[in-house]
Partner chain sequence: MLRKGFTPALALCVWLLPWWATAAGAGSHHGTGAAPPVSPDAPVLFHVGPLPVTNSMVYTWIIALVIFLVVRLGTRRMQEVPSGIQNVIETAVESLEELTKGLLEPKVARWTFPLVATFFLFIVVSNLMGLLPGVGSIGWGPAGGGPLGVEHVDRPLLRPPTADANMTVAMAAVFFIMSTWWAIRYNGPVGLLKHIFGVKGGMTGWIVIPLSLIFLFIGLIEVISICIRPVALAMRLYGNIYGGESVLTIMLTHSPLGLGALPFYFLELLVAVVQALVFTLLSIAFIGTLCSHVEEEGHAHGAEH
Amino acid sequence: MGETLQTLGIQWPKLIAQTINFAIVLFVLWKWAYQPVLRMLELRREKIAESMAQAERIRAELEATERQRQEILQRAHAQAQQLIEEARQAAARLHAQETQRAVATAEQILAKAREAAALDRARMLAELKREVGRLVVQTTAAVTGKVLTPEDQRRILEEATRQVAA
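Now that the sequence is in front of us, could you give the structure of that chain alone in the form predicted in complex with the partner chain?
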């Protein structure tokens, strides 16, 4: 055993010195390699997890927004349809009202026209009677050669008027 240790050059001072050397390497690596690298890896892990959570949140928000957009669109579409329907009904109603009003106005105009025509006819008929009476009186006076009295004139006029009217 002792001979083997001697052959391999294992001695306490060298062994302790190499142990210290190894401890120094361990310290150097721990202080300036493992600690900062593990800290960085942990930081990166946290950031990745945070980014993934954020991405998930954004995706959920996007879905919710899309859902809301669809709902709003559907609502707007329904409202537009309703408005169109209402407008269509209002237009139909207005059309009916205007038609009725136009018919009434037309009937009114027609009635007035008939009335005016009747009045004109009556007036013309009266004038015609009067003219015919006057002509009959004039003709009668001319034919008979005598001067007709007012009474005769009135009687002949009435007779002529009655016959014209008949």
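Could you please show the structure of the form predicted on its own, as a counterpart to the form predicted in complex with the partner chain just displayed?
Below: the lone chain, stripped of partners and molecules.
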């Protein structure tokens, strides 16, 4: 078998030396190249895992914040609707109060107008009675041709006033 290896060009001392050299290079690479690369890859993997965990925490916080924002918006919307409804009710109450106040004012104005009309009617009636009485006295004086005494004038005036009042 030794001859077959030699015919292939393999020499044992060189093969052993090359194997030792390969083992030394392999050890050196393992110690100073492969180990640091493995450590660097492990650190990188840990950083990526931390980043992923942090991203997941941020996503969860973002979702929680979004839920809170939606809840706040819903509460604000509900409060706004409540305020609008209260404002409508207040406006309706104010409108009703103003309407009642206007009706009361109109009724007062009508009552004062009726009172004023009644006073005017009474004043005009009294004035009419005086004027009719004066005209009766004047007409009576002109028809009879005599000057009426104050007593006659008073009596005729009272008679005319009674007839006008009835």
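Rigid core (definition): largest C-alpha set, two forms, superposition within 1.5 Å. Positions refer to the first chain, counted from 1. Note that this is a predicted model, so its numbers are computed, not measured.
Core-superposed comparison between these two forms: the Cα of residue 14 travels 2 Å or more.
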